[in-house]
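A single chain comes next, written as structure tokens; it is the form predicted on its own.
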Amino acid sequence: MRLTAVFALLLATASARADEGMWTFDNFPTDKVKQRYGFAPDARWLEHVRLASVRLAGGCSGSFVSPQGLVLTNHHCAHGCVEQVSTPRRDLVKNGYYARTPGEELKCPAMEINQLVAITDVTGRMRQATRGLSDARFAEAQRIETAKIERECKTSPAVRCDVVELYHGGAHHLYRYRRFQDVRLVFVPEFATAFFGGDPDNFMFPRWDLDMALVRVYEGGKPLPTDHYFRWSRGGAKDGDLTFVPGNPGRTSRLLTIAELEYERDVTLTERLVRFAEWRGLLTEFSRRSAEHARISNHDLFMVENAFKARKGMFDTLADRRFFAGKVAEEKALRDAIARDPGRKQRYGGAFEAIAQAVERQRTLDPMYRWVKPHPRNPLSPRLFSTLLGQAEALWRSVAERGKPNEQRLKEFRDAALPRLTMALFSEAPIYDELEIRNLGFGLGKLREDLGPDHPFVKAVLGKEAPDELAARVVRGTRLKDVAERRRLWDGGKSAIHGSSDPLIDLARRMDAGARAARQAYEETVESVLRRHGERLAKLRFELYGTKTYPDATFSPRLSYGQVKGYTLRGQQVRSFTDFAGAFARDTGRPPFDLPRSWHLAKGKLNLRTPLNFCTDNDIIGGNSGSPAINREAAIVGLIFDGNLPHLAADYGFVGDTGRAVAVHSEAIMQALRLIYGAERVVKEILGR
């Protein structure tokens, strides 16, 4: 059957788009890169780049830059660690940190780094396990088989195994990682320069940030030796240069149906924008109470401001009529491809309708489910905005989950996931009463507001207490702030946890039945349908496209290609580079445009024309923060830390005409390390001298 004219046009247009794609390492379009740029990355080059790149399990990327396990990433990716190792007398977020000797490198309490070492196609095995099943039974079989595969792969706590769903179920690959949980802080600049321009400049270009950090992976108490690391380039990036960005883009929604995209626009993003705006206001007020309040809430406020602005851009994208019309046309082409071919109609007919019906059920279940759903990357995601309640929930649930066969457990309690969960649970990171009370009180209040005071779950949680009263009582009365107590309960199992009188354990107990029921209802009647029929549509796309397309991002290793390139926006030409001179010109001496004292002291030594930041048209998304930008020699030319405002549309489609990835220039990093911070030890290590 010939493709319809519209479909053929869409396929041709998609194939012609320059530099589009977050490609898996085992399906990289080498021929396209060679045709456009005259360089063909071979298997050896791709393997080296994959092994030199790493994933920060909390949601970022990084890369080895020395044979002694030194990792380059963003300041905002290491921000949590920096805040956790700070004290009221030693504020490393504000003042930065440099370990002048190996003995001064500080252990990050909860940072895990993963290195992808093997990819295995397990699609056939997953298909066999789910053959002939539908919806809830399909999802259950898929879950059981995933758990089996991951357990067979995980041979030690130092190994992490994830079955990664690609093309919305069109393929399943087993990713085997080396897991590193001894990560130590080596260098970060001051927050004022890492986030120069603050929220006003966030997702903007031009930029003048030194958003970088260096941490080190240790194994067996010693720096990790590695043969795979990125060398430093000579001169860094220049206009028109070919650039590659290996990293772990978090999530894209480019293959969602119109029904799913409408729900994102009309419900999910709207709800999150309101919630983040309220939380931002709460944290802003909290931070203004004192310098110490500002210090302990800095990370939360930074993250919520970033999340709010990102989702505002995503909402604006889906609200754009021309953009959405393009998505409608894409779906119409797929529907036409089904309708015009009896065989395809038999294989794929009804898939769009089934997904639309599941989305309607989602509208009913989401008001409850959004409060109890698991976080895709954080096994101890703050429950009702509370870190302590997340820990309490994990401890309470561990009794039931650890007693089940591996395949029947909740995903976060499977054998493959336990090392990450226990690392987070036993982290030495400090917890602050006042911030916890404020956050939990806010969460409890919003829960009651969303569901209503007569909802059974709200009654079970609050009883007769007001949200702020309950938050203050359980936070002040809990012993879970002590790592030794959390470990005692975990090791003691059922008798210790069920016998505990801790008020937070009791709150987790009261929440458990309702939370489990809501999660089960959503997974069986919404998620299972989306998975099953999303896989059917993925098969259709494979039938039409083959592997000439790339899958949606899944916070798993990908590689994009592009070039250093300016752009035109609203009639204004935006150049590719900024420099140190521009940073000093933008400095007002007042937050958020205040360069730190160290920069002013070093100004006379700096070459102010050295590039500071630059932009490329590489296809990236959130999760690529900390990714290296490398050249065809696989040498570092920059460090990705952001995208511009048009790039926020990248969740739903490639925007290579105006969307740009934003990076710190490699020469800026070297000049700052040498002349501003005197970090000669790490400079020599990076340059191999």
Contents of the next structure:
Number of protein chains: 2
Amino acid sequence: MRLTAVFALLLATASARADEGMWTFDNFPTDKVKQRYGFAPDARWLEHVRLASVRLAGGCSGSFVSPQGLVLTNHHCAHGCVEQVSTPRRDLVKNGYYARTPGEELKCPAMEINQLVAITDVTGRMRQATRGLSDARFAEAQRIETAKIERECKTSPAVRCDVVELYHGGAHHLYRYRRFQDVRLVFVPEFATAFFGGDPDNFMFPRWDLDMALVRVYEGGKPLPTDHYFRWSRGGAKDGDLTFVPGNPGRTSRLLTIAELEYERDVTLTERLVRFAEWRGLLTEFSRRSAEHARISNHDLFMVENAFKARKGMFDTLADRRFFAGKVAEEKALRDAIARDPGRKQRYGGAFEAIAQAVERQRTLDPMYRWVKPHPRNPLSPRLFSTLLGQAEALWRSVAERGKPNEQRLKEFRDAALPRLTMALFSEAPIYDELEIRNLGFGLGKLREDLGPDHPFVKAVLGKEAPDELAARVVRGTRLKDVAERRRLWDGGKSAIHGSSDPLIDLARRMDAGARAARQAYEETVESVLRRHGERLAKLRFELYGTKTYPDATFSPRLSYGQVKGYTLRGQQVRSFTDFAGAFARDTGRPPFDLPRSWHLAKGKLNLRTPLNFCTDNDIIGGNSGSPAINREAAIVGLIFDGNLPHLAADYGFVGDTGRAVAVHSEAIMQALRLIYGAERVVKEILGR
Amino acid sequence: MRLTAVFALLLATASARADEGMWTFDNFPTDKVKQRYGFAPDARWLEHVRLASVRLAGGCSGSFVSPQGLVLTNHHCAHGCVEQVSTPRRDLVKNGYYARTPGEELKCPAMEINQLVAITDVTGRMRQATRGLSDARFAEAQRIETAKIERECKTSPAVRCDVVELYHGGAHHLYRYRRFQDVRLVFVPEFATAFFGGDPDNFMFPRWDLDMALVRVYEGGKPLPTDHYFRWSRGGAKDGDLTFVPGNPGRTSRLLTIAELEYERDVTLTERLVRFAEWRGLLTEFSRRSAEHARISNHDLFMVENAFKARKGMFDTLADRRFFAGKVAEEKALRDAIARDPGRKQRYGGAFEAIAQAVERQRTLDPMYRWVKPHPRNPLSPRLFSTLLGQAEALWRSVAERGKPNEQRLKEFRDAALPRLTMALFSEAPIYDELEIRNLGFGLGKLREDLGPDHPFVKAVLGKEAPDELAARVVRGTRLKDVAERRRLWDGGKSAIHGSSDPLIDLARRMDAGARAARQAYEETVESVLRRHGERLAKLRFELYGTKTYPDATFSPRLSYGQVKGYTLRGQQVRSFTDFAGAFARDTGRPPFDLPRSWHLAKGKLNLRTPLNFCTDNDIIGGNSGSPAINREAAIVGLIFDGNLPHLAADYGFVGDTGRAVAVHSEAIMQALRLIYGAERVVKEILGR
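What does the same protein look like in the form predicted in complex with another copy of the chain, given that the last one was the form predicted on its own?
So here's everything in the complex, that chain up top.
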């Protein structure tokens, strides 16, 4: 009886959640879309959309919008680049930038763009390699097979191959991308309009942001000719329109077990929240010291505020008793399905228990592991909040790693990953001593806070020094700030690196053994268990619900469908559009509610009724930033840049009633480019006339 | 069956928790202590201990240790005073202080000390006043009756009377105190030894801190003659010794329902954690600007780090699944007891449900209420983190409040509370513009973050200004920094205050209506419900478990018993004592592990084997800071200053197996006073020879 109720509930939500799903391009529910919207995207349409969409390897999405490699994305996706090409005398974050001529397009020091050209199912091969293996050996076999497949696929540095684990191990697909590492900045508006309303309005709707950027992909020093690109729509999105959003949703956790979700709520999210909160306080005060302090810390501050607010919404979702009860009911349906069928009991029994035990081990390991774990997207993740230390670690480890056979290396050193690593390592992006010292000092202090001053790793790292003192010494003393020195060490290999007396290399050396051991313990006793039993639960789900479902997000290309649609929140009706007039009405002249001078100068020329932002019920998540919103003709009607507050639940479940994707309207982009920024060159290029 | 199991569990824990309890002086379990330790404190002993113990109204405890009003407490309890009597040229926090002569004893601008002289049970009177009333009227009747009782009791400004609500309304007792507002600083060591190990070692054991201070109570300009004071023990605490700790535990939440505990975990604690974390980051960076910035922010930073770490431990306790399951079982026993008895169903039915509903209302009200709620101990709590704004609010409100009959006033304006309010209002403690601007700007920003920029209260407060901008304008422009101006406005009453054009008074005016409305909504729809149904559950507990229990802590005098005792944590044995040698061994020369120069100079003279800190299993909580640890002869064997990490669970339950109170040893105090600080005058006074 109870089971029926649960199934009825699942069914009810399944129909209520009609626009749910971040679908892989090879399993798109064309029939569902047809049924609901009377339009069936065919294989050609899907292929074109896939090839016209791109992934920004740093964690965003974008789309080709001209035959000459022009890419539309968000300002906040190009923010890092804009800051890196700025100087104390030329603050492009603050002032915006427009390359009036092709020659003025500015190279981004560390931006990589990927275009998905092929998907191959390698599930069978992966299964073959792991058949009958226990937890730790299972994970090792997966690692080795993954490395092999990726290596076979990667025929040149211009090719990127990722074995993507879908459905928590239910399937493995090989994604083959073209890799572009010469990307140049074409246009960004001022930060004040890109992020109008700032942190207070972030994740809110209504909104009035021009969160856009245009960059261009180059190949062989010339703009990339692009066969597949999106055309601009006439008039853009309208209420009720069917909208597709191709992009790269980063991570969702909709298939996690209750044990994993509780751990998210009680440990992972809380830890991140307090850490980001403190870092934010530090950076805020740091930025007050001078205009230059503000400039160099602007990007970190923006990132940390954004990350904080997103996680706060995620935490609140899991702390919502009703939402959590729904998750418990979902799991109960799976547990009951196992319990009442002896065959299933044999195939899937014990999976939930094994995962719960792994989570308990994670509880013990995390206080250290969180400091040394690899970042899923950034091979040189700022170690202890320091970019330099991440580079030093990569250099130190390269000695051991590059000497190993490909599949035995740490993931970030495998052949398939090396181009991304070396790009980050040899990036010309400026590094600011004072900010690095603050960040590293902060990281070292928090490391000590998590582990306690008597922990052997803390003692190995700090010695007798105080965190700030150590940070200042190594950052001031290192030569790694110079790209040439990093290149010299990389090229010099073992003798150069082991022979170096650089204080940062020395710090990386002191951390290495402890960090590797913690990573190994985690991978062998937690990750591998979650993998193996996650795969079992994925198979159970296929058995119960069929394969016409979508996998949790994995920062690989996906396609969602939905419509332009307002909503009702706490009894209040929220319309689906804002306009330019609204932006001027909200302007107080004070940050973050201060429209830039360019807007005020152009005001008289603007059609103030032109839509500025709008919202849709497409199923998106972080990583979809920069995704185009397109119509059935695959023409651009908007540019996704955010979700509203209720949408922050999307990590753990689709909330189609109130959760919304937030986009810049395509007409707003055109009006701004023409009338505010006089960017006729790119307008012509985009419109093809 | 299930019930039996639960009762068995409760019984089992009851015996395991032999030293549990923060007992009121009038309900001390003498027989239990006798049974366990062979010593039965009699009424005279208890009276003496009560009268020799004091409460520091700001949130600490202390004890008389000489016949001339000398009070022993913690450095961190006197920290505020030490900072306030410091100047840019004389940093007493850093350097410590010793008044070599009586004339050098320095007046603390805002320290109040209370001595509990009488306890009267007024439960009957309170019951009478509230008989048959609904939630909101119930609370109002309680408020009015409380004000009446307190006013009748308070015969002079030197008397303080509090109606203390015990057992969440199960009993009301009138506590009559002598009130002392002339308190002077006699001795503090350097911050570096008082808080050796700093935040990393806070809430840890083993420890090596000399967290002590000596102040003196004056009356009529002369040292207060004290009949009741604690003598110093010979040799101090030893392993296994029976120890009593009199003091004022501030708040525990051991009787909360599951709905309330979930709210604590998911909202209250999380909100405080992220807020304190961010403030900490801000203050840390602020303090780096210069030595003077460090000096003026030292106290705030110390407080916020301490509060953060304490709350982190509390959060972790509630996030501990096993601990929480125990709480659920306790509540289930109560719910089952109601369900299986029709009489009880009538008397107590619906209480849990009513409380859960009140918590849901709290969820809606808290984002605003948390900014305007009265602080339980500080009548001028820093509003939006600003001391000045708290003072401005008190001045603005005084116009309306002082005109009302006593019992209709806001609690902090009632006759019984006025001396504490005016003391804080007319405090000579310095106020630093730059720090006030930071703190107020921070508060205003967070207010906007909680409510959103479009909330009417936010608009009323901010207008078109940015938080930092408004903060700078009002702090720079106000004359309230001058005590004389605050006095002029208070004395001038309505015409002076309503006629003032002071920007801070104006800000207080803009906040007043919204703040009062939010406070009223909370008190009427949440607090009153929690009160009324809390009282019903208290009666149920009395019915089931008898009255030989202790109430949740209420920052009023209590007495706990226990013993000096090591413990085992994660397989590791922790001994109950540390010594001076350990402190020198831990010294790295770098903050916070840097012993002061005075210690190094005296090292040769010291007996390094003298115990420095020790731990006991006494049941204490924040507010017990500064409590003496005494033996059966009521002689001082130590000075409580902290608890260890497992002890942070104590808010929600006693954890006698691993939770420990941490104390400075009495011999350490004597050795330090004599050999490090040459404080012969006070040594003689304490030892009486």
